[in-house]
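Just the one chain here, laid out as structure tokens, in the form predicted alone.
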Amino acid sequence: MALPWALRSCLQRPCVLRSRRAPLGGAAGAGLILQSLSDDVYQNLAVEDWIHEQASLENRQVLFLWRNAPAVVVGRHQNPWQECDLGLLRQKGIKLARRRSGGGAVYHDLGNINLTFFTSRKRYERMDNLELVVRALRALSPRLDVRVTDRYDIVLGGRYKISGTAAKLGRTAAYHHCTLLCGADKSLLSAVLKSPYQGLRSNATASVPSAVRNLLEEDPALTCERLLEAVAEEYAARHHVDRHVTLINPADEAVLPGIHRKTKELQTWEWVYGKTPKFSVSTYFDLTYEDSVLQVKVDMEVKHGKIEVCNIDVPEQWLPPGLCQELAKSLTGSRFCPDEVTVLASAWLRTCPRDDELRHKWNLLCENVRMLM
């Protein structure tokens, strides 16, 4: 199946909304297949919102196809501090998004392909999807041992997970969405859903370690293109619906109208980190200093991403203890994040008496506390 690659193609077809609660077009009972031209994990994010939001889903189904570059995409209710290095995120520049479902913490780069089935909240039925995914994955590659496990993951050889997989159940619309692992980078995927941060207590939901492997180590010929197509061509058949894939640009208001206030609230600190359930941290890091390694002491609750209580103790000898409390209070109200505590040191030094070697402990008593976030 030849993809359209023209955005024109979409605007010409009554398949996009233009008015906020039109349907999406089409005959009742009609099926559309739709696939971004964006690798933008909050755009691609915000379309899922949108669809659900505003497409008439009653007699009709939608199947979006998207893929992002490097992201790591948390569940609704999950802690990002538990699930992944976000100093290595950092570092690498891959971007962290919360997403509207529940589930657990995944990797995305454009070696991974995303799958959303949009239905009526009466006619969702993640299975069936799952199901059609293997059949398509069959298709390309008729050896390839797949199948779906009673968790809805698909794994390879019994053993290797290949997909995973969420769902949003709205009042009178649902989606289910899934991942595929073609190509991605392994290496990166384990090191990023690493978590190195210590003595973290939360009700959150905890994603489930699993052994994966890219359907590219199976079968070479199963690249990101042909399985698209093999999905979309399996979607089309089982549904009874026009194999053509719509293109769809997820910046673009005359399409989506409110894609851009969508796609700015998922990159919100407030959404990403914001909607982390209530945890609490308490642990104890080393300080080396000179010939010395002191113990110190961190306890801290935070809630909606923002410090309430926090503890830090420290040996009395070694920085007097009107520091660590001053610490401690202005950390207090604050977000759990390391550009914070670069502000408050930055600004204690401003206004602190000219002792370098005060100065100097209390830069290394910061670094180490933006250590735990």
The other form holds:
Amino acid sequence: MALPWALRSCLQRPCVLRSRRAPLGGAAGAGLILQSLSDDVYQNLAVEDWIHEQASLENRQVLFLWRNAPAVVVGRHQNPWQECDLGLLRQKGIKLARRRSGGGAVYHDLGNINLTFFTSRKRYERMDNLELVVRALRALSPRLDVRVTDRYDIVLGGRYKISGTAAKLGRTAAYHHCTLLCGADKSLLSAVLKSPYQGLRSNATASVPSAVRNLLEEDPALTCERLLEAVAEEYAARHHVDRHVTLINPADEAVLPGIHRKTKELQTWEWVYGKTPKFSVSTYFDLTYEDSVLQVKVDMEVKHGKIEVCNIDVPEQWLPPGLCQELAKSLTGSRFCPDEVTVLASAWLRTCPRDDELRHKWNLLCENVRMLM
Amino acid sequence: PSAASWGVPAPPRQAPCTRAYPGVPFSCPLRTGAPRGSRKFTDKHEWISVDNGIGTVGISNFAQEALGDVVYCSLPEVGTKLNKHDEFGALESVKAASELYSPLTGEVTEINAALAENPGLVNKSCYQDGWLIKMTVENPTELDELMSEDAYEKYIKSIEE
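Form predicted together with the partner chain, following the form predicted alone:
After this comes the whole thing, all chains and molecules, with the earlier chain placed first.
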């Protein structure tokens, strides 16, 4: 366990951590390898923010190793509705997070490891980092067919993606992080990263889907634990850093002052959903009522996760005049969120006359609108 | 990768202006495409050009080359108040998500709507069509803290090594 003062001062003061292998007189050998004790995606993303902002990286490198309990992580400028099946996430209790780096959507679970390479902006070099990872893999499994592509993916056997990369460039510091699939739940991964939502139009950054494979399928020796060790070892060698791994607790405000606020911010609706670039929804659904099937057309414009414009077109006379417009009007200004529809739907039901048929139709309509979100 | 690799010639290097007559403030009628105000640069590779009290902000050619193809521009709302050095948005490129920092203190008056559909304008035309935001200039003296175009050219030569 790191002592609170040791970690912070190590990262902030221009102190030099010399290992026995550091070149004589070379301050470039300063660095740290950190590993998170938490599997909470928000806490771990908060640690990344903390290191990026607080650490003095001018002459220092930091490697951060982390794993998450099941979560989907979208890139900074992505649209979660376009990237994943939010209904399935909610059903399975899988968390949704938005990271601050760019890139596409990924599924994390404990069978996936995350590596973050922190450097000064000048020393930002993704290829170098990924080649380090490949060396670590080959150290454990010499005949492994792995290589880095020009998209900065790592592919296995020439066709299966086992690692994706994203990065963030700040004023003076930068970080590059990547995933590594050891033994993740691939069927769940495919299911959650498949969006069922139709009719979405936006200029959000889109993911590039790839076939994936777990390293454990290739070689049972490639467990998460062994991989974490191998990467740490390779990092220590490459950057002349002490190979000792310092464990950190992302919930410890004493070690990481301000970490709670950062963690909270990453969990807010405003960050996760509200940061979605403006998008429009233009779709329809079929309502089966008694013996007929009716088509309902929905058009919405969503900005900052809130519905700015809403049109719901129901065939004439199925609902009393004006009721449809009333639903559209209540939705305008609300979050594009199924819970909000539930609240609005219930609110109207309380004022509605005791007309079972009307109530049933209303519920049917609202339920289908909910499913768009 | 240089701008030429997209089949687009790099913006012409603009010759420094010389005084036509001693004692008379010079203007640069030969500066093609440049607005009336001269361009100033930050050490983080943003530029600002002030005209009639409104500053137009963008990123330099050096920056757009280093960034690679821009795929998304995240810009602030009109009316946002910015202090010098405040983060006002981000550019996502194939390389990374990169923050944008305000060169001056002021209020956002306009954002470049063309970038929503065509973020690549930042690469193709970083000094003209690829501008990012326009803002008021609350403290004109802050402009003096920024680099002139010549000083910026020297600066990037020094960091390119």
